[in-house]
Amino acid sequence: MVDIWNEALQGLQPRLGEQTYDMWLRPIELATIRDDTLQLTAPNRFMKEWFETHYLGVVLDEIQRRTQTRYSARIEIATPKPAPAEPAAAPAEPKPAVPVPAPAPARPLPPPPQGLSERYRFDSFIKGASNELAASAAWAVAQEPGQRFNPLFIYGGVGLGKTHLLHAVGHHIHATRPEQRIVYLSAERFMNEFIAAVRCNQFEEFRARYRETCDVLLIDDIQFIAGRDRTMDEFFHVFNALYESGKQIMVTADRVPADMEGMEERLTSRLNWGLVADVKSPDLETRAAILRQKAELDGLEISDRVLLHIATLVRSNVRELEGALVRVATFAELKRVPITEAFVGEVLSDLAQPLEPQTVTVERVQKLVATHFSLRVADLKGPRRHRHISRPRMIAMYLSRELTDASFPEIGQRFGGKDHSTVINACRRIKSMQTSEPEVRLAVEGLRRQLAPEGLAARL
């Protein structure tokens, strides 16, 4: 059966691509088979959860196609294998006593990394659909530096959380592996230090800092060195030295490597060696959660309804979102008035970004639901009944019926030619599940607000 497992994975490689296969499928191993259940192992929790969510159903479908048997699966996190015991040595004849040398002094623990902000830790990072991959990958790097996702490249616009994740990784590694030497800096500072080292004839010290005594290199805004030939050349050698030594490299940028004008091709290639993950503008629920956290940290008493109103008006990035809350709170304190939706609208009138009215269609519902659950629209229309697909499909059917004029038979046709009774049953189940399962209710409410924000106030 191990051969069937490996053959199924290899059969999916052309469809998923070599990089996806190596990153997400190859590390999952088959341990045993009990009845019709596959006992699998994953190297860490992040790999386990990502494989379960995105690829387990695909693999089980492929095995069923090959064996005509439907298997379920259980995944456990692999435990490290103990080092083999050394064989017992034969008794040796007594030797004359020799002086025992004093133990070498332990290497002093490095101080906390310079430049890391105490504000930016994992417990203060709000995770949502817009940053899920980047946040999960950063957490995996923090837990196992140098073992996976090396380098980790995170890109996105201003104020979306790239620097927060960079600092969070540095803090976590220092807390759990204090012996690791962590270097954090911006690409601009890297360039300035390199120039100063050349001018002052201190290049050996510079080389030792970045190539020899560095275990984790965290660099922000790497796009800054594009076009700086000597700086790019030095970073290339630093990258090679650390990578070949198994040291962790994590960088951020405002765009993907291929879009950095002036960046050398050899550097672009290396930045693509590991995982490239993006962070997008946060959705409404994530923005509201960010505001709630900010309000609690600042000791502001403000209702969830008002926070949601601010999140609806300001949709650009986290910095502007938090700045809007500070602005509202400051004006309210100066005028000594309560913070209401009307007051927020008055204070933020120049920041409010008008919503462009969009007609809600079945296609738009399908696209949004697929994006929210990290699926393809084709998955929602297909026949697979695995839970991680069937539940989003039912939610999409429910919202299509609620927010569009499409009939049950028409919705069924839009979802791959399914019978109208299937749509009716999906709508009933999602309506019932919203009462008993809070996560379903929150998902439906969040998707509904994104599809029909103009009707938001009436539904709250």
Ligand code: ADP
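Numbering follows the first chain given and starts at 1. On a predicted model such as this, the values are computed, not experimentally measured, just so you know. Each form is matched to the other, and the largest set of C-alpha atoms that superpose within 1.5 Å is called the rigid core. What changes on going to the form predicted together with adenosine-5'-diphosphate (ADP):
- In the core-superposed comparison between these two forms, Phe373 has its Cα shifted by at least 2 Å.
- A movement of the C-alpha atom of Arg255 falling short of 2 angstroms is seen between these two forms when the two forms are aligned on their rigid core.
- Relative to the superposed rigid core, the position of the CA of Ser72 differs between these two forms by 2 Å or more.
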Given for the second form:
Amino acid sequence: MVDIWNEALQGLQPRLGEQTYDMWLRPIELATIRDDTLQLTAPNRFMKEWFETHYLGVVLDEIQRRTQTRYSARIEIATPKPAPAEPAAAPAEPKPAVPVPAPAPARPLPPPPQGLSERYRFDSFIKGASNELAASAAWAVAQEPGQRFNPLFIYGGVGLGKTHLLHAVGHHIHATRPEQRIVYLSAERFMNEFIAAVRCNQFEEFRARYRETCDVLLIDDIQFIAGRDRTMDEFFHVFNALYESGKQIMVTADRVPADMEGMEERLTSRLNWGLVADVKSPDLETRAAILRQKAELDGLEISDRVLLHIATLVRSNVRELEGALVRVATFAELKRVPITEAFVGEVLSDLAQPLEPQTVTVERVQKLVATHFSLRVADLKGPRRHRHISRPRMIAMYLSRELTDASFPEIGQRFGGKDHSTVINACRRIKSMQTSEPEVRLAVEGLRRQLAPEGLAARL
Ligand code: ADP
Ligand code: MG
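Next block: the form predicted together with adenosine-5'-diphosphate (ADP), after the form predicted on its own:
Next comes the full complex, and the chain you just saw is listed first.
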């Protein structure tokens, strides 16, 4: 079967010219043929897209001519091999014998950004209420780097998709604007490179890499440099240089800038200049959707019921959720048993139990919020609209929605029978007040931490 492919490509070589063949056809490989579909792999997205738009049609025609069969094709991106053979160098203008659009990038394109995981793309990121703002903002940044939210600051607990979004932005910008020079790295690596550069007298190269030849800077886990004075200082200059020339900066962290102990004030204020968006623990529906996608990707046959059951047991974060699925699937395979709800319960029993006492209920939220604002729970449930009552009430509704599985109508019910639109409204207002009013944000964060301490299931 592979022969059809190779023969067709070689048959085309005289027509397309050797250079075009080497540059754009040879790297595309045939993995399998399923029915009438060729499964192809390309070394990267850029090659894939170029091949698809310029050569795929010609190749399929050639195969049809040889086999009398019309195939269609699906192209996947191969997992990267170490040290690719400089695919980004611009080829000389090929002179095809037949008119085929000639691939001739005007100047050498920068290589694809290093360190981005193939799996972390927008199309594999499940959006839900818990990450909607962050995901939409990341998407906006990916579409118009440097234009909308600069810097974009995404924060939240561990395993909630921050790194995933950061990579997704890098991939998307690279695919749509291959000329943009994208630099992605963790803040820890930034620090290590900085120290090494200073030590080895290579500061000029370091400066050039981050301040001059960088169009998009993606930094993961910025909290790492808090308290490291020289690195913070250097990052401050990098930030200013990029910001002033309109380059996109996107940063993730485990908490809001103001809460990073040891972070210089001039840095925290800059990190607040653009948009600050959080990722929260996903709600049940989102957890189930994430599991469904992962099961599909991994080719696991698990019913929706069972997936939902896993999603109910594992609430803390997405990484744990994925881990749980892998564990269940592995055990089932080893024991050669079907994956049922009972089996899941057995395999995940250690995850499920210790979390139970932590359950956050609407009642707990109401009590804590009332105490915090020196009110009575009855005030929160009552009708009074004075601001010193209505605001805590809205915060309590917001936290109930965020930390429990209660629906908007249920929450309205527990707050003295209010309409669900009142609850929706409250949640919206508190969400936006958190960016505009620091006291509200601090109150919400403090309360959230008390209800769902870090390290434990934030969502329980
Ligand atoms: P963080 O950087 O916030 O600690 P990651 O981005 O590393 O978290 O996410 C942990 C894992 O969970 C990754 O495998 C990631 O792909 C997955 N993940 C997180 N959020 C989502 C989501 N909304 N949809 C799909 N996968 C997700
Ligand atoms: Mg991360």
